[in-house]
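For reference, the chain that follows is the form predicted on its own, supplied as structure tokens.
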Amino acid sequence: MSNSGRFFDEVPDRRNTASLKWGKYAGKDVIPLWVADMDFRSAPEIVRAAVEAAEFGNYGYGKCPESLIEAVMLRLRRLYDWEIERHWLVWLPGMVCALNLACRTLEKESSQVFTHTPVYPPFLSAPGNFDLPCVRIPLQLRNDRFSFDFDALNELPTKPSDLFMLCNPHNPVGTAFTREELECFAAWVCERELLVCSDEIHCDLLLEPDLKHFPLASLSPEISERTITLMAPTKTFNLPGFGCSFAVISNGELRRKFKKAMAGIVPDPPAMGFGLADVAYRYGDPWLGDAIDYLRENRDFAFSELSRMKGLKPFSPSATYLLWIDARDLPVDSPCSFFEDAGVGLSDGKDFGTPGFLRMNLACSRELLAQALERMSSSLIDL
């Protein structure tokens, strides 16, 4: 085993640490593979920066450093061939609030929201927080891969300035959309004169070496003017607890409305969030490369084991560290509750708009993953 493999095998014990992921099953023998955060230690450079910031002893208000703005602009140019202006950036304390802000920018008397299913639960709840109707369009499954159903999209009763909430790469099904798919979607959006909120928080977590992420807004000036792009270092470098995300909005009027929706409600990221994001983008890529190798091996291992379990149909993700499972053939009322009783805590597909499915978080040690899969397999023997 390589040194990098040993690094990801040796995870901190997160029990009794106020961890959302591990605290859900406190006092119970249930392995938590649900909410999307990693069990791994962050990159050593990030840990050192966090220790230095803590030892400094002053935890006052933060301001985005110029070096972070430059790092983001350089990263988008280097990885995605996307040239942005610094004033397009809007800093945020998290992605869920950004999804809600996108809905809040709409004129609710005349607008509606469209999104795919299955999808990350806040996509489904955010429109209702502002009394906006939410129209759900099932993703199309073809050759064990989920993607756009353009026949269904063409039947939608859209109006100009309606909002489409896109997840790219997609959570929970793990699709990394191709450039051709996104260009077709962008053409449809522009023809319909829609707005798009594109959640691209998993853009750096591509599990195949030959894959490339394509930010929707980077495809043309026309789609850029209609798009709010959401990104963050939090999923990529395991920093969700430090709350530093950003939106990229080239359209000045749309950016003004978005900022107005934030005013007096949404705080800036904390100072340490800004600082660690800066370190992550500047020095975290070697760690990220090793993490992706480890996650790919976890994916292949889990997919192989799950494929042999009766009643389960797993889908191998090309992006994210999340594996989607069709459990509708199991003779149980709730697959999620069934596996919880067997000692494995997964995410319930009904929260993603598709009951009978499950989502598994693969960002854990191989040993813990093997233990969870063994529990799942054993629980199915007598069904």
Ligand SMILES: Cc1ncc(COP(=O)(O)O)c(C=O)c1O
Second form
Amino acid sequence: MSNSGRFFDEVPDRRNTASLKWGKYAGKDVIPLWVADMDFRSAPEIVRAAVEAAEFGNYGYGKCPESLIEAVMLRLRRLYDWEIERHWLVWLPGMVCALNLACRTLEKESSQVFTHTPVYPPFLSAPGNFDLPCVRIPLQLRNDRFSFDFDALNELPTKPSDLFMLCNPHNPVGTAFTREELECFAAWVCERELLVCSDEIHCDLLLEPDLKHFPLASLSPEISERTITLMAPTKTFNLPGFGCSFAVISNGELRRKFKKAMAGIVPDPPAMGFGLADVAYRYGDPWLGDAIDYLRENRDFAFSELSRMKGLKPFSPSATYLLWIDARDLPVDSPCSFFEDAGVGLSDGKDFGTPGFLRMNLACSRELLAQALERMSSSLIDL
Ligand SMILES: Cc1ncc(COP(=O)(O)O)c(C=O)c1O
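Compare with the form predicted on its own: the form predicted together with the named molecule:
Once more the chain from above appears, this time first in line as the rest of the complex follows.
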């Protein structure tokens, strides 16, 4: 095994820490493969920076360092050929708050919010927080890949300024949308005069070397003017506990409204969040490359094991470290509770708008994954 493989095999013991993922099952023999954070140790450069910042001993308010702005601009240019201006950036302490902010920004202008199902649960709850109806459009499954259903979109009654909340790459189904698909979607958005909140938090987690991420807003000035793009180093480099994300909004009027929706409510990211985001973007890519190799092997291993299990139909993600499973053929009321009783804690598809499905987090050691898959397989024998 390679050194990098060993690095990801040897994870910190997160039991008895203030971990959301591991704390859910504290004192119980349940392997937590639910909420989307990684069990791995962070990149050595990030750990070093965190230790230095902790030892510095002053924990005052933060301000975005110039070097982080430059790192983001450079990264968007290098990876996506996307030229942005620095004043398009709006710093945020988290993405769930940003999804809600997008709805708050447009609560008076939009008559409704559209989103795909299944989808990361806050997409479904954010519109209702601002009394906006949420219209769910099922993703279309073709050749074991979920994507846009353009026939359904074309039949949809929309009004100008309605909001579409897009997840690209898609959590939970793991689709990295192609340039062609996104161009088609952008054309539809522009024709209907809609606005888009494009959550691209998983953009750096493409599991196939030949795949590329395309920020929706990078496709043309027209779609850019209609889009709030959300990105962050937090999923990529496993820094969600340090809350530092950003929106890219080229449309000055939309940006002004978005900032107004934040005013007095949304704090800046913490100083350490800014600092570690800066280090992650500047020095974290070698670690990320190794993490992706490890995640790809975890994905292939889990997919192959799950494919053999009676009543389960797994979908192999091309992006994200999340694996979506159709468990509707299992003769149980709640597949999620069934596997929890068998010692494996997965996310319940009903929270994503599709009961009977499950989501498995693959960002754990291979050993733990094997143990979880073994428990799942054994639990099915008596069914
Ligand atoms: C698509 C998507 N958006 C947002 C988030 C949450 O981001 P944050 O922790 O910054 O609120 C997640 C976390 O899994 C996610 O998958």
